[in-house]
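Given as structure tokens, the chain that follows is alone and in the form predicted on its own.
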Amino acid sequence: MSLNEEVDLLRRVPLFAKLEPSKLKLLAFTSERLTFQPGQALIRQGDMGDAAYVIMDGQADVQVETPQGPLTVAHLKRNDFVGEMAILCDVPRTATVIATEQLVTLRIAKELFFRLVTEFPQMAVEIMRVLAQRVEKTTADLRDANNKVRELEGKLQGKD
């Protein structure tokens, strides 16, 4: 993929859509292109975050560890952005991301990511929007799961 193709791809990622072309070119040029094979992890839960990733091609699953084993909580595809939470909050990774097919990514180092956020406040607004959407989805999923647990408890109590 050429530099111009990478810039076009970055322009389709909502987080970077409003960056001027010269900054997108710099981002594409200074980012590292990595390829992962099916089953290979690009992020591991518990590791410290040193970069975020843009999915350029392929798909991946986001999994969290539970007492019953890994639980898939999201699916990633082309133009998705992942890994920013650990570098923004300086906390260990909250999930593992595993390629489900050949996955091509752009790895954006923590320092470069922060420089972009500092230089482009609109990018910070987009990050907040993405994170708020994730919190809203997680809240809805928890509410649905809680309702299912209550239904099952009600059915079990009715059998006694």
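C-alpha atoms forming the largest set that superposes within 1.5 Å between two forms make up the rigid core. Treat the numbers as computed from the prediction; the structure is a model and nothing was measured. Numbering follows the first chain given and starts at 1. Compared with the form predicted together with its partner chain:
- In the core-superposed comparison between the two forms, residue 22 has its Cα shifted by less than 2 Å.
- After superposing the rigid core, the C-alpha of residue 150 moves by 2 Å or more between the two forms.
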Contents of the next structure:
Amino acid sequence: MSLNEEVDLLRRVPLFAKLEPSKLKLLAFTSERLTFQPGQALIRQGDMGDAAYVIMDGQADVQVETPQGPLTVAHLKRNDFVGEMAILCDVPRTATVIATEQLVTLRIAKELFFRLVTEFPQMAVEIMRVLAQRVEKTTADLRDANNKVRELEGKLQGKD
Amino acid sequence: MEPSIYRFIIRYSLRQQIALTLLSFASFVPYYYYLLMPKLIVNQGISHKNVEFPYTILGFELSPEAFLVLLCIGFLALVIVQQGFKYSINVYQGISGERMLRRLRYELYGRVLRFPLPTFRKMSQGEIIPMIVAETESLGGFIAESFALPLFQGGMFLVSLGFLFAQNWGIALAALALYPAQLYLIPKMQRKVNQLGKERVRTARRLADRIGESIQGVQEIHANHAAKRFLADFSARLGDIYWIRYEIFQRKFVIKFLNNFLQQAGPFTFYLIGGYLAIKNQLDVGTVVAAVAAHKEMGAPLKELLNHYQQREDARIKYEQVVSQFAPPGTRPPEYQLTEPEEVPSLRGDVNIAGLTYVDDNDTVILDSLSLTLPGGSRVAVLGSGPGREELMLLLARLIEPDKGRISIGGTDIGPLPEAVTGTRIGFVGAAPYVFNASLERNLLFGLRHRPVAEAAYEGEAAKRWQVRLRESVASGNSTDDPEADWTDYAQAGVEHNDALSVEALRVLRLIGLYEDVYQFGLRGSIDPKADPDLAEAILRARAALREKLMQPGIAQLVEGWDRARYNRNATFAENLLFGLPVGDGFDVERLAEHPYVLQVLEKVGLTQRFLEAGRQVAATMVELFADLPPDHEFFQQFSFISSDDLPEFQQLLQRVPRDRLSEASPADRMRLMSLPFKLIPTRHRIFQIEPELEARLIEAREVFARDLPPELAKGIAFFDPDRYLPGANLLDNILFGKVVYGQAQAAEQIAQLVGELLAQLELRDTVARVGFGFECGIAGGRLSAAQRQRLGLARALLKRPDILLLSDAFSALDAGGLAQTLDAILAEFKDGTVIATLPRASLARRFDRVLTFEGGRLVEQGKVAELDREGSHFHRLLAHE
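Please could you give me the other form, the form predicted together with its partner chain, since above is the form predicted on its own?
Below: every chain and molecule of the assembly, starting with the one above.
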């Protein structure tokens, strides 16, 4: 794999789509290309974050710990970007990400990520957009969940 | 210390001074004849006055020529005798001066070690160091000649003068006429110069202090953009020194001018008066010549005498200043540190504090008549806020002394105890234990090394040399202990010999949570396989075992081993080409492109062109990636093959040397390009793909490199050999015998774990950890983290097995989990002794028997934890505040 091929792959990631090719090349050169075997974790819930990952190839599951055991909440595939939350706001990882098949990623270290965000406003805007979409989705999910809870409570009260 | 410099001199060097004085007097006899000789030569040898020829001496008859030769030889002999005396006086003076200087410095350093601790808040390193090192230097010179010089030079002066009077009193008086002016004027001017000199010393001392402060505070300077102000300030100080020196040398040259002028006025009178008298035949020419010579001889002693007089004033003041600076009130007598009691009493038993009062240097009362008893063997937590807690711990460790009251432990008042007792029986760990710039082992055993227990074994020459050194130490009143001896007190650590001690040290490290770190240091440490063949052998066993493990699928791809027949894709071009590691200075990995043999090998296999192309490609990529980054961007350091300074040059080089005309590039350009690919790891840097054809050629280059290596270069490289320990590489690399592959997630962690398990199976973990003992801790332990330093301090205190352990804020750098774990381990280890600890959180006190709570320097509450852990107690309030 050469830098140029990586640049082509990075360009397909929405977050980086609007960056100039030379910056993408710098990003590729300064990032680490990491391969995960199936079952290996990229990120563990509760750890402090030191990097974000771009999925270049393969698939992964996002899981959260629940009292009943791990619960898969999302799937990640090629061109997805994951792990930026914990490094943006310095909180512990909110979920675990596990490779479900051989997974090729580009690991972007925290300092590098910050540098890119501060130096390239296009990237900051793109991240805001992605995060906003996520908040919107979470809100919708919460609304659905609330509705379900109410529905169940109603059923339970009906039984009493 | 003696209050005046003369008393110091008389007390310690009376014998040398007397010897020097006698030598000086003895030298005056040949000196007088040496002065007389020119007259004899001129009058008798040349003018033949009062001589009859042939001249008979000892039965020989001499012609006039032979007589002249004899006289001249006599003159030469007297010169030799005279200079011989001077030489021996100088040498003996030098020896006695150096001894006194050595004694003075030793005494001053010894005093620094005995200063009461609060002194160091007022006196900085920058002041103390120049005083001991630089300023005493001139005192040494003065001491050497304090008696001998005035006597010797004064005597010379008087002999010359006496000679003049003996020749002709008129001429003598004329020569003397000008001295009063010289004696009056020059000292006066010299005094001013000396004052300026002192001012210069003071300014220089402040300058040194300032530089020291800048280095220590360099972080603040960067963080607050204060460099400009510091430069201005420094410039002003340098300016002060400049103007002082300017004034000094101006005056000095005026003095020199006057001195020389007055000195030359002498011959003027001799030639004028003597010449007049000679014309009138009232004086012979020989006398005039001798008078001129004698007067010339008088100049030097007089100058020396004047100089000495000035230096004496200077030295007297300097000595008194230094002595007063080095005697702050409360300095302990040397016996505190140097006496070694036959039997070290135990400090077990009740800690009894009676009427303890401590006032700090601002006259603030920190502890006021504190009285309490802590039962021996109890664990006491000291809690609360405000001052008092730290001071109590320091008082208990007898590191500071109370203003009133006393502390006794097991019935012994600790106040008058020598450090041989307090320093071994009391274990004290503060918030920032100091780690010395030495190996980890030295730092760990610091608490066990008090006195030499076994002399170093010297043989032959070395033994003689040591005896000579020892005699000289005695002559200067210095320490006669040998730093090379074995100072480790094994008995104190409860072991019998060094091997048992390292086992014990590892146990303590494990207990204190530092074992894993030391093991890691060991893995990254290296050994000399010749000095430690057993360990090298063991490491080779681990290498073989790992190789077997790596056959398993799943982990097989984590390490790419060294194989002579295969290109290692996770190694640099340099490593692949050399297939070994440079030893010594035969090959510099940073400058392989300049090494003629390396270039020759590349040329032989026809790789030069390919390397140039690769170099150009690397250069082009670097320029593309980094050209528009600011030069101080951290990426340059982290990632670039080319420094920001060199980048513009490479930019021009790329334009100058197009791709298709690489072969026409100048030798300098070629070398620049060739230097780039050596550090390249294609799988990691992904700048270009390395094709199988190139790999094959590089393997060929590797073979040619080894085959044609001239014998004188063969010493400079250790080839990778699966059956040999690789000197220069660390233990881990020796075990891996290859490269951890790039791009596999957690490869390094998995390998580390695998190696760890393997070493555990082979029972080599402790051996590796022992290699970690050699880890150099750096200046002030800078290569360790704050937490590691603190753990090291704790381990050091536990290892010496004290009767009472004092932990003063000794966990501040540990995180909450680490703190609780370490504290539990220490309390479990220290079952019988007394432990007193100041703690950051009240809840930790539940692990202890008793608790003392302080507020604003006052003891608020004391008692058993069980009794005070109730509603309404101060302890309970502290718990609630967490």
